[in-house]
Every structure is written in C-alpha cells, then in structure tokens.
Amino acid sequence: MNAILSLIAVIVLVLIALLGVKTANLHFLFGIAVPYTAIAVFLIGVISRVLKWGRSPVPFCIPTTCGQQKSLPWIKQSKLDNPSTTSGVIGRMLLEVLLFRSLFSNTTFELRKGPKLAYGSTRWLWLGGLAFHWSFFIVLIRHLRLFTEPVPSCLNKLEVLDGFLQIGAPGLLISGVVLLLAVTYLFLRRVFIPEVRYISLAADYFPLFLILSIALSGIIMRYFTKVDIVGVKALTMGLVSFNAAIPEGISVVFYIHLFLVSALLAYIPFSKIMHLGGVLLSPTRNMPNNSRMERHINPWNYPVHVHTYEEYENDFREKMKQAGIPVEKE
C-alpha cells in the first residue's frame, strides 16, 4: 500500500506538469518559478537542518565501534573501525562516504555448525547502494554542462568516458543505465524481501519512484523524443544568470523532467535523503574513540551542594535522640 501511494504521488506530479504546460501553457511557472522556489527551499532547508544538527551538544565520547580500541600496547588496535586519532577518523569517514564500508561488515549474522556465530555483510545492498550513489553523482556532474559556458574540458572528458561504449546515436551513457538498474534493484528489494517490505514506509518508496521517473524522463528525452537542446541550454543559462526567459520549442517532456527534479530538490531537506549532510555530522562516525586516553567531562555538570549524613545528624542530633532515633555520635 505504501508503494502504491508513493507511485500515485509521483504520477500526480507528472500529470501536474503535463497538464500545466500542455493545456494551461504555464511555461513560466514550470520553467522558471518552480525551479527557483525549489532551489530556495533546498538551500534554506538543508542549511537550517545542518545548523540544527551542528548545535546539538555531544558531551560524551560515543563513536560506533566495531573493533578493538587503543588500549594496552600488546593488543592490536583496529585503527579504521575504532580510530583514536583525527587521521584515523578521516580515513574512516572517507571509507564510509565513498565506499559505504559499514554496509560491508557485520551487518548480518548466522549460527553455523559447531555451534559458531558467524558475521557477514549485505553485499548486494552494498553493491546496489554504491552503484546508485556513484551513478547519480556522475549524472549530476554531467548535467553541469547545461549550466556552464564554455563547458569545462573535464566535463567533456567525463562524458566521453561515460559513453565509451558508443552504442547507437546518441551514445549510450553508462551512468544513466546503472542509475536506472540500481534504483530498480533498490525498489524490488523492498518489495520482495518480506523483512524489508515490513519496515518500508511511503517515505522509503517515494524518493525511489521520484528518482526513477527523473531517470526515465531523461532517457526518453535523450533517446526517443528529441528536445531542443539549444533552447534547454538557453533556459538553464538564464536560470543560472538570474536572467531567465522561456525559449520557444522546448518539449513538454523537458518540463516534466524539470518539475520532477524540482520536486526532489524541495523534498530533500524533509526526507531521509538528508543523510547526505548528516553523515558528516554523525558523532558516532566523526569522533575518535580516545576515551581511554582522554577524560571526557560533561559540560553540563555544575557544582551540586551535598548535604551529607554527618551534617544532617549534626543539624538534628538532639531531635533525633528525643525521638528515639539512633545516632552515630553522642
């Protein structure tokens, strides 16, 4: 049901853009006003959430540990899983951000013959997540050619490298195919694995459908219904230079694509996709585990006046004697 609701929501977004441009001729709204609004919501939302997370106090040493921390000299430390220095933390963060290393260790376990407890990894999830994030990143980088004039040579080289298979005309871009396959796998995994389906909410399916729709509309524009790329470049350069105007002859598929991208941008600050900013602010990842080397004092601690039993007895000794209560000192 959650998947169906998310799919309906994305279909409604597509219909809004289709009817808005095709029927109502709201080209200015969907070509200029909506993208600017989405970018503003994205920037304000992301900055406010990051600032909110940054202000959260972390008084204790709470890194996630998977290996032996630095302790006695004759015990080998796990320097990447359990770093005690800043360089170790940077190494762990790089492996986490670039390679999703935590998905590759100790995420599953089973009891084997012996009996023996064996830990494993979710390799297919790791591979799917890695393919999705890296292909999405490359697709984003490739789209920078629409917002730059002249186009940097590095973007041209990236596109050549991305399309080295050169199947048909225009050439097949590998990042687009990998993105489509990776999103499809992540969706099917939620549908066909009962444990994952049970914990999946509409907020898990919606971004998958949204990104899938963005990829499909992009593929349709590139390989099936040609768009006026000169007009698209004029529009995107106008948006970047704050001198936007609507060129003639741009296909409605482009407006649908742009509207879905705008919806994704505006949705990011309020969704689980914000993990892209949160991973760098996670104290369980970005703190060195040096609790045996340094003493961490809670900054909220304040002097507390303690009324000891000795002081209490000194204050009420006579009354305690009169009441028959035993005292330690006469």
Given for the second form:
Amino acid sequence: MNAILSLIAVIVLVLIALLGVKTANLHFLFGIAVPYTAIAVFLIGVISRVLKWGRSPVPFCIPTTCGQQKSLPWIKQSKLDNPSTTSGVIGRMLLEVLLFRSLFSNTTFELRKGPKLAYGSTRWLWLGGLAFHWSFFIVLIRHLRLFTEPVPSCLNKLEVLDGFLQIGAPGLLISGVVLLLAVTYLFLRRVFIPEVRYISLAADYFPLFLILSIALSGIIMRYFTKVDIVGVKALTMGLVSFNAAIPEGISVVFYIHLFLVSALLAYIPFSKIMHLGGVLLSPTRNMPNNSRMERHINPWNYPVHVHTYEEYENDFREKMKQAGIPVEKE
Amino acid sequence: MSKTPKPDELSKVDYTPPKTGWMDTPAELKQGMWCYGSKPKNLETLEFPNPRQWSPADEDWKLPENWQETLLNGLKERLDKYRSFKVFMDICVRCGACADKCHFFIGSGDPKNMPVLRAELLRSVYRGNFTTAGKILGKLAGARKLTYSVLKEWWYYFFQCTECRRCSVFCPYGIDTAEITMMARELLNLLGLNTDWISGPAANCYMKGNHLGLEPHTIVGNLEYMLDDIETITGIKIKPSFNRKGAEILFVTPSGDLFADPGTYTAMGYLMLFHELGLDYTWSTYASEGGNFGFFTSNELAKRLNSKIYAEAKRLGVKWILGGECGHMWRVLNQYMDTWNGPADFLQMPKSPITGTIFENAKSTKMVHIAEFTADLIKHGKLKLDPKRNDHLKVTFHDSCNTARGMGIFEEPRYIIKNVCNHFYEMDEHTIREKTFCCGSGSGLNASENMELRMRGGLPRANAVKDVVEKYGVNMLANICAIDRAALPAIMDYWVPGTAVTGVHELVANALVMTGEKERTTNLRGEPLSGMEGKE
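Other form of same protein, the form predicted together with its partner chain, not the form predicted alone:
Okay, now the whole complex, with that chain kicking things off.
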C-alpha cells in the first residue's frame, strides 16, 4: 500500500511536469522558477535542519565501542573501532561515510532445528548501498559539466573513466546503469524481505521511486530521445549565472527530469535523506572513547538531591558500631 | 505467575510478521513477558511522580489527568537536551540492518522487538507531534497520536529492551536503541510507570547504599561468611576493612557479589587476591554498590545514586578507586560518572602499588577496572598461579554487552583467563566481543515474573554456549558482570543444562597460590580439585 501510494505520488509529479510544459506551456515555471525555488528550499532546509540538531548539546560521551579500549601499553588498542583520539574518530567516520563499514560487518541468522542458531556474514545490503550512493555521487559530479564553462579537465577524465566500456553512441556511462540496478535492488529488498516490508513507510518508497524516475528520464534523454544538449547547457549555464532564459526546442523529457530533481531537492530537508548530514552528528560514532581520560562536560548539568553519608550514618549508627564499622559521630 | 513454556516449545519461533501493519496491531501484554509495576513506597522514596498501587494487567493504570501533556512536554525537553535523541529520531532510513540483531527478536519473532520498530514506536509519536510532515500527512508519514494503547505499547516494549546496544554496532549511523529506550523510560517515569524490579533496587540503593538493601552490619556479616569459607579452604584468615579512612584504595563492586552464588565466589576471589597482595584498600558500606538501577529510570536518579562513589572516596581520603566485575556499572563509570559527579580532583592518578603501573586511561575518573588491574599484575609476574587447579574446567567467555559496547574491555579478561585456566574456548565469532549477545535479563529485567521473556532473550547467548559445549565440552561460562552471574545460571539450566557460570576472579582465586596456604583440596565452591578427589 505504502509502495503503491508512493508510486502514484511520483506518477503525479511526472504528469504535472508533462502537462505543465506540453499543454500549458509553462516553460519559465518549470525551467527556471521551480529549480530556483527547489534549490532555495534545499539550502535553507538543510542548513536549518543541521543547526536544529546542533542546538541540542551532547551531554554525555557515549560512543559505541566496537573494539579493544585503550588500556595497558602492551594491550593493542583497536584505534578505529574504539578510538580515543580525534584522529581515530576521523578515521572511523571516514570509513563509515565513504565505505559504510558498519554495514560491511552485517550478519544474517537462521534458526535451524535443534534449536540451532546459525550466523553468517552478509554484504548484500552493504554492496547495494555502496553501489547506490557512489554511482549517484558520480552521476551528480558528471552533471557539473552542465554548470561549468570551460568544463574542468577532471570532469572529462571522469566521464572517460565512467564510459570505459565504450558501448554504443553516445557512449554508455556505467554509473547510470549501476544507479538504476542499485535503486531497483533497494526497492526489491523492501518488497521481498518480510521484515523490511513490515517496517517500510511511504517515506521509504517515495524517494526510491523518485530517484528511479530521475535516472530513467536521464537515460531516456541521453540514449533514446537524444535531447538538444546545446539548449540544455544554455539553460543550465543561465541558471548558475543568474541570467536564466528558456532556449527553444528542449524536449519535455528534460523538463520532467528537471522537475523530479527539483522535487527531490526540496524534499530532502524534510525527509530521511537527511541521514547524509545526521551521520556526521551521531554521538555514538563521532566521539572518542576517552571519558575516563578527559572529563566530558554536560552543559545542562545541575545539582541533584542525594542521600548523604551523614544521613546514612544517622540511619545506621548503632548497627554500624555493633559491627565494628568506624563512624563519624559516636 | 504464568508458567514458562518448555524449551522445545519456546524454541519454535515464528518470524512471519502479522498481516496487519504494526500501527494497526495493538500490543497484547502477555504474562511472563513483563515485570510487576512499581510499588508506591519505592517511588515515594525516590521522590518520583504518581506513586500508586497498579498492575500492568489492569485496564486502568491510574494516570494523572494530563498524562499526554506531561509526556509530550517531557519529549520536547529531551529533544532539546540530547542531540543523540534528536538525531536518532530523524535519520533512520529503515534499512533493516538492525532488524535481526536483537536477542529479543531472535527469541520471540515479535516484529516490535526489531530495534528499528522499537524506535518507531516512539518516533511515530515524535513525527505526529513535532514534525510538519507528520502533522499534515499523519499515518502516511509514519506518524500517529499518543493514545492510551500507544502508551501501554511503549511500556511493554521499552521494558523488553536490555539497552545492550547490539543494534547500534550494525547501524550505519550508529543509532543506539539504548538511548531511545532510556528516553522512553524517562518519559514513562514521569507518570510513575516503571517496574518494581527496578524501582525497588533503586530505592534500596538510595537509602541503604546498594540494590539488595544490605544494611552495613549485613555486609560485614556476609563477608565474614566468605572469610570463614576461605579459611576452611586455604587455611588463611583474611581481615578486610570497612569504611576505613586513609586507605589507599576504595573498592566498589556490585552488591550482587556479596549476596548470592556464584557472585559470592567472585567476591571471595577479590578478598583472596587483595590479601595476597597486601593491598591497602577498604570496602565501603555507604558506597556499597557499583551497579546503578537509576540508569534504568532517569539520568537524574542515576546521577543521584552514582554520587556516593566519589563522595565516599573523598570522605575516606583514598587515592583512587578500584571497581569490580560488573556490566552496566562500567558503562556508567566509563561514560557518565566523571561528567555527572566529577571532577575527581581530590584523588590521585591511579597507580598500582604492586607493579608501579600508572593507569593513564583512567587519569580523569581515577577509577580502574579490576580486570585491568589483575592483567597488569599477571603481566608483571606478581602472582603465583597454578592453572592446573582449574583443569576440570573448560571455559568460555561471555563479553557483557555494556563493557563490550560501552567501554571495549576485551583483551584484559581473556588474558587473565588464559593465565589461570588451561582450557579456554571462544564461542562463534558473531556472538562475542562487540557482537556479543545479551544475557536477556539486563537493564532491570532480571525478575522472576518475566521468565518467558528472559528465556527468549537468553536464547542466542545460550545457543552459542551450547555450540562450544557440544564442540569442546565446555562446562564453565565466565563473565565480568554481576547481572550475568545472577541471570545466566537460570538461562543455562533452561537451555544448556550442566553449564556453570563464574566470575573471572573466582578462577583467579582458585589458581592463586597464596603465601602460607595449606594444600588446597577443593575449589571455592567446595568441589574437589582434580587429583584431590577422595581426600578430605
């Protein structure tokens, strides 16, 4: 149900762009106004969301320790999984953000007869997630050629690398294919793994469909309808130079693509996609385990009512004396 | 009390989620899966709200009129005070990596025991009340209203979490269900909703210094029984001191070690080790608890209970503090104590008087773990050990969740065990170290009325033990946690009969060759040592 509703929502978005451009001729709206608005919403939204998180303090030092602590000199510390220094934390975070290290250690279990619980490693989610994020990132970087003039040579090199299979014309870019496959995998596992299906909300399916449609419309434009790339570049360069104009003859698929991208951008600050900012702020990962070495300060620490030794001795003085325990007051 | 199903019945777990969505499947509070509600007198002692007689089985939980407002205000306050809580409410992508990591899910198949869904129970209310999308889109955005039925579901499932953090290890963002459970429990406590197995020990600890409510003379009495036993076994008379001013070291351990087997054997281990070293240390009857059941109610109460350790160290004028074998005690001491009740500037940098080793890693809290202390002694050859005395044991080691995932003490206890025992075997790599499985009775769930829950939660740990029992003939499960020593014997009897449970320092004391001891014929449990059968 959640999946169907999300699919319908994305279809509605496609129809809005299709009808808006094709029937109502709102080129300015879909080519210029919507993208600008989306970018503004994205930037303001993301910044305010991160600031909102940042406003809440981190009262305690609570890293999840996944390896040997720093202890006696002859015991080898696990510096990345249980870091005690900032450089260790940076290392841990880099491996987490760039390589999804926690997912790499994911396990499966099976309950066999006996009963016998069997565990094993599983890296499918890690692989799917890594393929998805990295291909998405490369696709994003490749698009910078539409926003730069002259195009930096590193972008050209990236594109050559991305298209090293040299299939067809224009050359097939691997990142697009990987993105399509990965996003499909992520969707299918939500549908076919009962537990994952049970926890999935519309908010989990919607971004998958949205990204899938973005990738599909991009691929259609590049390989099938062969969009007028000169016109597109004129539009995008106009957008970045705040001198936007609508060139003639860009096909409606482009406008659909652009509208879906705008929808995604504007959606990000209000959605789980904010995990890209949140992961950096997660106290269980971004803190060193050094709270026995360095005192961590809680900004809202306040005095509490305690049961003092004096009160305790008053309650038990006679019993303590009889048991030969020293007391403060005879 | 409900009857606990037999193992063969309990181990038939169905993992198929219900046909209805989780929001449309209200929690059914099943007997055997929950603990009794907190008694009014304990809440009164702790100055907690809404003390009254109630039972989770009642329709009416006798809540104050404005309970929803109280909870939502409490939720807002905590979102503003804890970045962890706020970030964890927002960034979960429900990837499912944690779904099968919880011992309660593995043992029950109840989807609300998947960490992600446990968190969603609270997140859904957060979304419904604190996010725009949730307010507008409602259920479609995963939001729901805070109803009586939701509240009961919170209580039921947040007291089915042992705050073991195993899910956090596998989460790509480190989302820690323990943090979420802690917040949920704080909220529930605003309405006087806790369990008596938590508020009782917490009240005891507040008034009497320890969870078990041992009064000062009882502590001395209990230790004297142990001293008599030690004398019988070794011929050595030990005279420890209590509340002694001017001692070099204050020793703090969970009161469970003073009370029941097999914890008492661990306590005998401490006594024998310290005596042999001639350590200048003292026990305290005021700070006679390392564990902290306040940690299972609220940050504030945890701090109130923890304050006694530094206060007593200051009053007695000791140089530093040594801590016994305990799980959540060490999470608290490692991650919270100095922040709550420090700076401990009246203490000195901990230094082993025997080896001269300076414990740099404890330079601020001034509190050393006994496994660190003993490992250092062994490394420097300061102990005369005869591991053959433990030859009848085939030992495996259970990493306690809190020391594993909230501290990272893995090598020290293993190093000790390997030096005092000749037969040591590791369990499946997916079930030890940071991937260790909880005993299923932590964070205040070690009662008797929730036995079914505990046996279900203990299944993954017990099953990994069973594996090494079958492979290597393991017969002893060592650990460094008092709750493990209290909870695991029942779990072993149920799932892996014949496997005993021990603290690491019991093994140390058995192997320890003490100056002037007579020939030992039995171990601390009074069982004949190998080769000594028939003697005495």
